[in-house]
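Form predicted on its own, single chain, as structure tokens, below.
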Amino acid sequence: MQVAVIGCGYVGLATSVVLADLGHDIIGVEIDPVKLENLSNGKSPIFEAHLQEMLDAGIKAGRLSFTDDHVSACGQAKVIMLAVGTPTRETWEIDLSQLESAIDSIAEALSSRNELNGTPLIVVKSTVPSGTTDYLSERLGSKTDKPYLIASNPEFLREGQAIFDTLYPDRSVIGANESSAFEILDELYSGLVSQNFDDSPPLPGRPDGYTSPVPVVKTSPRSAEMIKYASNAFLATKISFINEIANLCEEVEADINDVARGIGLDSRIGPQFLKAGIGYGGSCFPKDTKALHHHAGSRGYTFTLLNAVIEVNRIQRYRFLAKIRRALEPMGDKTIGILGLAFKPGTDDIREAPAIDLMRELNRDGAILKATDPRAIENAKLEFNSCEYLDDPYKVAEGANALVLVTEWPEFLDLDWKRIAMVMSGDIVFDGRNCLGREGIEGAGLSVIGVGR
């Protein structure tokens, strides 16, 4: 089947890739020179476990190209997918401008599309308020007299897992009005709801007990959309709710991991999403939740939980900030390395990122900030440059009074602490995500301050 995909972000390109390597041909729409350069030239813009050897792969075999031209991307697609930025303004309110250019393309690529190429099925894969979809196929229904169909699809990619995710989904969530829209999408992803491909490398290899084929969920596009929006604001209330009881786990001196562990051994709670730590960052949770708040509160209703999911999570990381305060202070000419930028493991991605905020407030208190990433460095680099940005964590711990862990990569886990311990000047190390092994850090003569702990 051949496919038109706006947007070459995380979940663009992620579901392209995917695609392509499943056999349809995939025509990738990037309006940014710079990454559509990259692309071009066969480079991932951003960094995902796989995506570069499936990004080589596709272009390889003929099925995978990218453009910036709307109209010729969309002129023989059978489904055009949107999976543009859905930004959130300061008022929490969904910034819907790049899908509304994105339709506002699309209606032009319809005039001029020949009508032997059949009626097009455009896909919203972009993560939207209730009733979104509706309102851009009117918008699109207002700027052509061409047929079209469409229905919402959204994603439930993992930063740092979204191959992984794409292929092995926990289900597919399809909203649409029409019959013939949920055709094409189960015959669009037939593939990955039978698991009918061969888990061969550059792919991922398929899970243990894994089984198929992938629950569909079929239902209207406007419930489509609050599936989307009611699963993240659910994990992120666990985030918070977790973060709060360590928060009292430390008043009554209790271990938040210990506690964690009980609760979630219980089946109908889970072990997922209660590591307790400095909160939640990234595209995704802080953007849907607010933008869930104010998507409530335009229809009259106030959302108080969320509300206090929110302010929890805003607060986690001041109380962090408070802890190395109380602990270094006077703060002015202490080094500090941070350890962890991006916002998780396994990303480059920085945005919301505990870390940038951390360093801010640090660098205003006149500390001197030394910091490293295996991944997200570069673009760290463009959002603060008042740090001095090193490859090697032993470095970054020499002459440091602190190291404060903020993002759990594998390779901080396994430092080798007496030696960090032989080139610091001080002897704490702030946990900030309650990963690392105690024993260790304090056999090595350190003492470790994390949460709930």
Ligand code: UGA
The other form holds:
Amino acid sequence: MQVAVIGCGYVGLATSVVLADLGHDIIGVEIDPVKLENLSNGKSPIFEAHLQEMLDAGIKAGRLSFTDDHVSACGQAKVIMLAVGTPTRETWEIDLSQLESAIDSIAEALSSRNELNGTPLIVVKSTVPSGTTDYLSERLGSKTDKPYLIASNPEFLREGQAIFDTLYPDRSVIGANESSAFEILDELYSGLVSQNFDDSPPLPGRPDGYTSPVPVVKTSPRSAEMIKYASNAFLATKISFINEIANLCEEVEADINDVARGIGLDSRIGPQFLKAGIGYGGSCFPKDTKALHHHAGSRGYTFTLLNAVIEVNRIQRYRFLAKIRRALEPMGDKTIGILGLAFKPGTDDIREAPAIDLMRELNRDGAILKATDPRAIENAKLEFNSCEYLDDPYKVAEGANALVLVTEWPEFLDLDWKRIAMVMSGDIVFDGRNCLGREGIEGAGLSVIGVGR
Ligand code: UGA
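Form predicted together with the ligand structure, per the form predicted on its own context:
What follows is the entire complex, opening with the chain shown before.
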């Protein structure tokens, strides 16, 4: 099937390479000239496991190409996917301008579209509040008299595992008002739903026990849109909940890692998203929780619980900062080494990353900063430059009064702590993710300060 994917970020690119692997013909539309040039030269503009290899394979097979020309891409496609950004404004209201301008380009493309190419299905993959797909449909209808179908089809992929999650989803959610829209997406996704594809490299292998068919939830566009927001809000709620329990554990001298294990073994609760620490970051949870809260407010509903989730997360990184200050004051002459800049392991993304906020505050305190990350140094430099960025964690430790682990990259989990203790000038390791083995660190003569233990 011929598919145009508008927006080549995480969602658009992961979807494009996977659909190309399943045998569809994909044209990615990207208006950022730098990204487009990279993609046209076969280079992924973002770091994501398996993405570069699958991009190579799709281009080589002749099933994947890129352009900035909406009209030509949308003129022939049977499916037009919208995967552009939906940032939040200062007021927490969502900014739909990228979607609106994509819809306006589609209107232009439809006007000159050959009717022999059939009625296209427009698929909204971007994360949006309930009612947005209906609004976009009205906007398109007011600009063209050509026929089209529209559906909401949110994605649930995680950065760092975008390809894996696209290939092996827990579920697929489709919201539409016409049966023909469901039929087109059933056809597009049939290989994924039945798992009828070869999972050898460059694809990540199918996990043991993964069963097909993948459940498909078919509903209205408004419910599909709400499923996406509610999923992210619920996961963020789990994180803020466990962080509050962790804060309480500190007061009563309990250990949050044991507490989280103990509650996670209850199958009604489940073990995932119960890792306490410095709080959530990234381009999704911070944005989507605020957007849902604002959306509720715009409908006259005060989402009290979500407000608390957002506030707990905001405060969590400052509580951690307060621990660093308490242990090291006065800060003016202290050298602090930061381990991890990305908002989580497996990505070079630093959007809403706790490390950047921490470094800004510590810099204001007068501390001298050194930092490392396996992937995110270049992005961090663009955001904050009062820091010496180094490739080697042992160099970061040299002369440091304290080390602060902010991102739990596997590379930091089995460091040689004796070697680190020898080169540090102080003896404190702050573990913002409760992921470091205490015995090794304490055995090297260092002390560890974590969260909730
Ligand atoms: C999240 C969702 O997990 C995806 O399902 C969703 O599709 C995506 O947002 C999106 O809306 O596009 P992502 O932001 O990539 O994915 O990352 P997560 O793995 O969910 O982690 C988010 C943040 O929560 C990270 O900062 C992570 O460190 C933090 N986290 C996660 C915790 O602090 N504790 C945990 O137990 C789990």
